[in-house]
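One chain comes next, on its own, written as C-alpha cells: the form predicted alone.
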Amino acid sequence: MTQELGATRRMVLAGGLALAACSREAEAVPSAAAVQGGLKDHAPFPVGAAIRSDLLAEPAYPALVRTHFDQITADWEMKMEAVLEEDGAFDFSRADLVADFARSHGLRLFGHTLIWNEQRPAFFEALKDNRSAFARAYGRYIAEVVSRYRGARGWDVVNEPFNWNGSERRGGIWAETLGEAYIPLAFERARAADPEAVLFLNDYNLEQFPAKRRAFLNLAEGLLKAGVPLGGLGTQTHLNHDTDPGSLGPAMRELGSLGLPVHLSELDFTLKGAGRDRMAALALQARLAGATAEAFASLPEAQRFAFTTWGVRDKDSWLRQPEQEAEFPNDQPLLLDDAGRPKSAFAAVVEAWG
C-alpha cells in the first residue's frame, strides 16, 4: 500500500454515493449471528489473510487465523525493507515467525513481495553506478528469499508496476538501473529458486479503473508471449465504499481472460467518505463484500487462486495505522470487527458462496 493509493482513494471518494437508501438496504443485510464455522469452511477455494508476526503472541489472534483462514501472507515481514540490511546481509527473523506459524498449523504460505518500486534500499543505491554488480545482487536477493521459503504456494514477484490509473509504468530504482528487464529478470530468478511456486504480477485499482486493468493485462500478455514464467495475476482489491458492486463481475471476468489464476490479494473495504451514519455505511460495505465474493466465485475453478483479506480484524488493518487514522479514525474495513467477531460483510460473503 502507498501514499499514492491513499491519494487515489480521496479522488475516488470525492464522487461519493448518497446514503439515503442505506437504511432500507440494511434490512436486507445477512445477519452474522446466523453464520456457523470459519470463513474458510464456506469457500471451495483457499481463503487467506495477511498476518503480522508481532500479533502472534496475543492469546486470541492465532486462534482467529486458524479458524477463518487456510492461507497466510506476511503483512510486511517479507518485504525487502524488513529482510535486507544496509550491508547486504539478510535478516529473516520476522519472516521466519510467519513461515513457522504457517508450517506448524498446516497453512499455505504466500510470499509478498519480492520487487516493489516503492522500496529503495541503501544497499542497492550504492550499486546503481555498476549495472552488472546491481543485476547480480538483484538476482541473488530474489534467489535467497525464495529459496529460504521454498514450498510457498506463490509469490508476488513484481508489485505495483503501474501508477494509480495505469497511465504510466513505474519501477523505481529497479527500472532506473535495469530498464524494463527488471520484470522478466525477477520472474526468471524466482522460477529458478522454486519451480513449483505460482509467480504473480500484483497491482491495485484494477477493479475501479478499466484503463489500468487493460494496461495491466497488456503487460501480462506481453510477458507470457516473451516466455516469462508469469503464473498468475494479483488484484489487490482495496475497495471504496462507493465502488459500484455491478462493476466487479465484469472486472473479474476481464482479469480472468488470459486463463491465469487470479488472486484477490489484499482485500478490504474502507468506509472513508461514507458519511456519519456508520450502520448505513456497514450495510453498503456488506453489499459490496457480497458482490466481490460472488464475482470471484464466478471464475473457473482452476483460476480461483485465493481470496485474501489484508488483515484479520478491523483494528489490525493498515487503514488503522497512525497516518491513516489521522485522516479517518476508526475505519472498519475487514470482515471481522475489532474483537474478532464476524460482521455483516462476513455474512454477505458467506451467503454469496452459497
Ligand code: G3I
The other form holds:
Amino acid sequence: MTQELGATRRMVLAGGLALAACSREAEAVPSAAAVQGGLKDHAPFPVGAAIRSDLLAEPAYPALVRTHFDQITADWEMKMEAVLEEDGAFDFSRADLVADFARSHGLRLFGHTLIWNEQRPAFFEALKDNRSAFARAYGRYIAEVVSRYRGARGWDVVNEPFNWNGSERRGGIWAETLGEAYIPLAFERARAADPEAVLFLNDYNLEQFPAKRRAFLNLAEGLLKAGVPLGGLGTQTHLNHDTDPGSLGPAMRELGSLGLPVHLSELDFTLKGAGRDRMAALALQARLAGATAEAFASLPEAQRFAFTTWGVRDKDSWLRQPEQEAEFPNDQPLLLDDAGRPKSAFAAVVEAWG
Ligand code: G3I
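Could you output the structure for the form predicted in complex with the named molecule, given that the previous block was the form predicted alone?
After this comes the whole thing, all chains and molecules, with the earlier chain placed first.
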C-alpha cells in the first residue's frame, strides 16, 4: 500500500512538475489560436506540402491545401511504384489527379521523384542483364514522365544518393546496372524533356549529420563541375525530437554555400522518443519548427526555392502508416493537427517569418 501511495505521490508530483513545465513551455510557445490566414500568406517564398490523391476526395482536404499551400508534391503518385507497370507501360492516372489539382487551382507542381534507390520495378529488374536496353528504358522513362508534366517548377531527379549517415552511396538497381553514370544521365534526360524545370538532388539527415551534408555537397559540386544540369539541392528535413534547434542555421547556410536554390522538401518533426508528456514534446516541436523556419528564411531570397511539409495534417503523415504506427502510435509530426487546425508548431513558423 505504502509503495502505491509513494507511487501515487510521485505521479502527482510529476504531474505537477509536468504541468509547470508545460506552462513554462506554453509561455515560450506561441499560441496557434492567434494565427490568422494560411501558412503561405506569411511567407515571401512558396510554401508546399506533399499531398495524396486519395485524400482529394475528402470534403475538407482540398480547401485545407488551397488555404495553406501554393505548391504541391505528390506523396507517391509520381514515383515508379505508381507510374510504371510490370510490362513497361505507363499508368499516369494517380499522378494526373495531383497534376490536375495543381493546374485547376493555380498551384505550383513539384515532381517527386524520378530515380530513387528504394524503387526496384520488375520491369527494370528484367532488363538488368542488358545494359544498353536498360539505359534506353531508363532514359525513356524519365523523358515520358517529365514531358507529361512539363511546366512543373522542379523535379527531384535523384532521391537519396547516400545511406543514412553519408558513409556509403546508395544507387540501388540504377547504380548496379549503369554505375555512377546513373546520376548525370538522369539529369541530362530530365533537362532534355523540360528545359525550364529546376532539377534537384534530394536527400535526408543533412541537418543531423554534418558528414553526410558535406558528402552530399561534394557530390553536387562534382556534378556541377562536370557540367551536369543540377539546378537545386533538396534537404528533406525529417527532424527528430532531439535535433538541436541551433544546428539548423549553420546547416542551411552550408547547404546554400554552392549558391543553388534550396528546397526544404519534406519537413516533419516526429515526436517518437520525446517521452510520454505530449504537451512538453509539442512545445519542443514548436521550438524546432520555429528554428527551422528561421533557418530557411535566412537563405538569400534567390535560394529560397520552397518550404515544404511532408503531408498536410498529422493523420496524413507517412509516420501514421501501419509500419510506423506500430512502432510509435499517434505521432503528431506536422504543423496542422488531425482536424487540420494550426498547432503551436504552425504558430512558431509564422512567428519566425515575422
Ligand atoms: O493508397 C494506395 C492503395 O490504394 C494501393 O492499393 C496501394 C498499393 O500498394 O498503395 C497505396 O499507396 C501507398 C502510399 O504510400 C499511400 O499511402 C503506397 O503503397 C506506399 O508505397 C506509399 O508509401 C510512400 C513511401 O514514400 C513510398 O513511396 C509514403 O506515403 C511516402 O510518404 C514516402 O515518402 C518518402 C519520400 O518519397 C522520400 N523521403 C522519405 C519519405 C518517407 O518515407
